[in-house]
Amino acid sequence: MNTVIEAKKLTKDYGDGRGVFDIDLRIGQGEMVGFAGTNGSGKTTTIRQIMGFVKPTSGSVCVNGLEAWKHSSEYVRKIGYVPGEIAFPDLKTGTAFLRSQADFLGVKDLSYAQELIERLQLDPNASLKRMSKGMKQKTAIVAALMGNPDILLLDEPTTGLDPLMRCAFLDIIREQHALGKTIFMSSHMFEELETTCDRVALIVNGKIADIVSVEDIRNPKYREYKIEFNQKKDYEAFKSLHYQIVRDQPKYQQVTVSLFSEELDGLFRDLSSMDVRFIAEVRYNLEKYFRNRLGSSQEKEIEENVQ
C-alpha cells in the first residue's frame, strides 16, 4: 500500500503542555483512518499541519512525499478539506461560494455537487451570513467533495448536523471510501469512526495514545456474555466452573464472563442443565477497547469523548 500521508515525530508546541507531540502516523492509499480525541487534544492542530497551514516546531508531515509546510501549495487543491471552524469569504449566498470554489478547483461538471446538495437537503441560495451551523457544515462538505479529490481531510465534519443528515453524510463518506479515496476524519463520536474507518487513532493530551484496527474491534479475540440465573444454586454452580468472570452481581444472580469465541459451544453445553433466565452478548466496541487499553487513569478523557 502506497503511503499518502506520513507524520514523523510531528510536534507543534504552543507551551504549557498545549499542542501535539511526537505524532507518528502513516495513512496508505485508499485507507480511511479515524482520529478520536477530546476538544483540545490536538486533532485540529494535526490536520492543519497536514494541510500546511501550521509550521511544525519539529518533526515533519508529508503528503504524497511532499513536505507539508514547504510544498502544500502543490497538493492543497487535490485535497477535500472540511475545517473544524468554518469561515466563508464575503459572498452573498452558498451558491456564489460553491461557484467560486468550483472556479478555484477547476471543476466544470457540477453534477456531483448538485447530487450532494440534494442528499444533504441544502438550500445553497441562502445567505452565507444567515446560515445555521448545520447549513454552513453542509455547504463546506459540498465544497470539499465537489472536485472529486483523491484525499479527504475532515475535521469534525458532522458537527451541527441533525441525526438524519449525519447518517446521509456517513453514507456519502462510505461511498467515497469504496471508491478508493484516502480519508482522514476526526470525530468525538466513537460510533461514527467505528462504522466507517479501517483504523482509528486516539489522541490524548497531544500524543497518540493508541491506534487500532476496526476489524479487531468487530471480531475481538475475547467476547463477553451476561448470564442471569433463575435459581441461586445454578448461579453458584456456574461460578465454580472455569470461566473468567469479569463482573459478578449476586443481587440479580447474574455474571458476565469473558471467553474466546471457540469456547462458546462449551458454554452452552454447561448452561444446558441450568435454569437460565437470559444470556446476552455484551457488545464490544471502540470505546470499551480504548478504556481497557488506557486503564482507569484516563477514563475521564474517554468519557468526555463520547456522546
Given for the second form:
Amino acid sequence: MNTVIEAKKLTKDYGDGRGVFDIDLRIGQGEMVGFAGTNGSGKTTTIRQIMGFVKPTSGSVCVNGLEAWKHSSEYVRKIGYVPGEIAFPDLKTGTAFLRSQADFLGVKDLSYAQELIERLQLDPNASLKRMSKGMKQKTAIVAALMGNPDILLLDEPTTGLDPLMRCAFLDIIREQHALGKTIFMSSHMFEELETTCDRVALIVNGKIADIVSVEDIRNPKYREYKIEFNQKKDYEAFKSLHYQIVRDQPKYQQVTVSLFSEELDGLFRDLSSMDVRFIAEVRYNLEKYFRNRLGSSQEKEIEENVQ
Amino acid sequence: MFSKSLFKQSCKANGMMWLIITVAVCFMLSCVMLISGRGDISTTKDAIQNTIIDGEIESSLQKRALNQYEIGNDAMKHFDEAFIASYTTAYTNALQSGVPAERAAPAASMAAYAEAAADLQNTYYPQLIDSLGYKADSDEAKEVQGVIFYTLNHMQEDGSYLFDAFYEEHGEVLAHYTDLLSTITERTHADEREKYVMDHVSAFLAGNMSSKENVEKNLDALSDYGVTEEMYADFGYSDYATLKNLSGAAIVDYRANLEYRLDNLKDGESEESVRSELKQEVTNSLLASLPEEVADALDEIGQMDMYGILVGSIFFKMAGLLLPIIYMIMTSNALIAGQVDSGSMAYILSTSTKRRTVTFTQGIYLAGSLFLMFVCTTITSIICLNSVDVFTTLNNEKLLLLNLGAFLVMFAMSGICFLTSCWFDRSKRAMALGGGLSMFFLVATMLGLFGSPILPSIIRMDALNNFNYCSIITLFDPISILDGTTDYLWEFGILAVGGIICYIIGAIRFRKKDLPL
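Having seen the form predicted alone, I'd like the form predicted together with its partner chain now, please.
Time for the whole complex; same chain goes first.
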C-alpha cells in the first residue's frame, strides 16, 4: 500500500503549549483515516500543515512524497479540501462560486457537481451571504468533491448539517472511499468516524494519543454481556460459575460479564437451565475505547508527574 | 505567474466599486474643470490685479506731485531770496542816484524780478540739476525745468505771462507771482507762496499727465501688466480734473501734516527727516502700505495660473485622490488580507494556485484597476480642458503628466496598502496601518497646502509646510509640471520604484508566512 500522507515528527509550536507536537501519521492509498480530538486539540493545525498553509516548526509532512510547505501547490489540486471555517470569496451566489472554483480547477464537466447538489438538496442559486451554516457546508462539500480529487481532506465536514443531511453526506464519503479515494477527516463526533473510517487517530493537546483500527473496535476479542435473572438462586448460581464479572448489580440481580467469542457457546449452555429475564450485548465503541485509553493515559501522566 | 481565474474573480468582486468610484471621480473632475473654467477665477484675479495697479499708479502720481511741489517751492523760495537781495540793492542805488522813492520802488521791483528770474534760470536751475545728478537734456532735467518755470510763469517784457496759455487751456485762472511780490516781506508770504506753488504744480502735473503724448507713454509702460487704454481711462488717469484733484489733495495733505509736525518737533527730528517721512506716508502705495508678505502675495496673484493650480494642486493632488484612496484601501484589503482573514483564500490556494501567483495576480489587478481609473480621468480631463476657454498654461501634454503623477502617487500608496495586506492576517490591522497611513498622507497634504508656496503668502501658514515633508504625495509636484521644469521626473521615479518595492516585499512576505486557512 502506497503511503499518501506521511507526517514525521511534525511540530508546530504556537507557544504556551498550543500547537501540535511530534505528530507521526501515515495514511495509505485508499485508506480512510479519522482524526478525533476535542476543540483546540490541534486537528485543524495538522490539516493546515498538510495543505501547506502553515510552516512546521520542525519535522515534516509529505503528500505523495512531496514536502508540504515547499511543494504543496503541486499536489493540492488533487486534494478536495473542506476547511473547518467556511468562508467564500466575495461572489454573489453559490453557482457563481462553484463556477469560479471549477474555473480554477479546470473542471469542464459539472455533471458530478450537479449530482452532488441534488443529493445534498442544495439550492446553489442562493446568495452566498444569506446562506445558513449548513448550506455553506454543503456548498463547500460540493466545491471540494466536484474536481474528483484523489485525496479528501475534511475538517469537521458535518458540523451544521442536520441529521438527514449528515447521513447523505456520509453516504457520499463512503462512496468516495469505495472508489479508492484516500480520505482524512477530522471530527469531534466519534460515532461518525466509527461508521466510516478504517482507522481513527486521537489527538490530545497536540499529541497523537492513540491510533486505532476501527475493525478492532467493531470486532473486539472479547465482548460484554449484561444478564438479568428472575430468580435469586439463578443469580447466585451464575455468580459462582467462573465467568469474569465486570459489573455486579445485586439489586436487579444483574451481572455484566466479559468473555471471548469462543466462550459464548459455554455461556448459553450454562444459561439454558436458568430463568433469564434478558440478555443483552453491551456495545463496545470508539468513544468507550478512547475514554478508557484517555483515562489510563491521564492516570499515567498523573503518576509520572507525581514521580 | 498569472492566474486568469483569480483575476476574473477579483474583477467580479471589486468591479462594481471600481465603476462607482471611477464615475464619481470623473464627475468631480469635470465639474471642477468646467465650472471653474467659466471665468470666475480670472475675474477674481483681475479684480485684485486692478486694485493693485490702480493703487500703484495713484501713489506714483502722488509721489510725483509732492516732488514737484517741493522743487517748485524751493525754487520759489530761492527766487524770493534773490528778489529781496536785488530789490534792496536796486532800491538803495536808485535812492542814492536821486530817484524819488515812489518811482524807485516799482523800478527796483522790476529790476529785481528780472534779476531773480535770470538767477533762477542761469544759476539755481543748473546747480539743482547738477546736485540731483541729472544730465542737462535728460527727461528728468526737463521735468524739473518745467516745474520751476511753469510755476514761476515768467512775466514777459510786454506784461503778458509766458504760460498763461497753458493754464487757460485747462480752464485755470491762477494768480501771478508778480502780485505776491508787494507783500514779500510780510510773514504771510510763505503761506501764500506755498499755496501759489501748490496751485501751479498740480495744474502743471495734471495738464502734463493728461496730455495725449504722456498718456500713451504711460500706457506703453503699463501694458506689460495688462492695462488697457480703457482700464486706464476707467481709473481716471487720463482726465485733467481727476489728476488735479489727486495731486492737489496729496499736496494739501502733505502741507497740513508738515506744518503740524514742524510745530511739534520731537527730539532727534530734523525738518529734513520729517519731510521725507511725511512724503513717504502720503505717497505710500497700496503694495507698500500692506505688510510686506501681503504685498508679495498680491503681486504673486498677478502672475498665478489659477486654473492650472486648481486642476493640478487642488484636484489631482488632493480632492481627486480621496475617492481613489478609499477604493485602493478597500480593494487592497479585499484582495489579500480580507480573504486570509475570512478564510476564503483557502479555496484559491487549494487549486494549485501558488502564493506567488496569488500576489502577482492581485497586485496586477490592484495597480491595473488604478491605472485604468486614471486613464478614465485623463480622457475626462482632456475633453474638459478642450471645451473650456480659460487663461491657463495647462495643455494636453501637461494634463497627461498630471494624471500620470496622480496615478504614480496612488501606485506608491497602493504598494504600502498591498504590503500591509500581505503582512497581516487580520484585515483590521492591515487596514489600520496601510489605510491609516494613506489617509494620513492625504490629510498631511491638505494641511501642507496651507503652508505651501502655491498659496498666496497672505493666507499661508509657514508652519504647516512641515506637513508636506511627511507625506509621499508631496513627491507629486503639479507646480513643476505646470512650470515646465523637469523636477517632477525624478520624483516620479521615486514613486514608481517605491511602489514596486512595496509590492515585492509584500509578495515575499505572503509567500513565507503561515496562513490561518
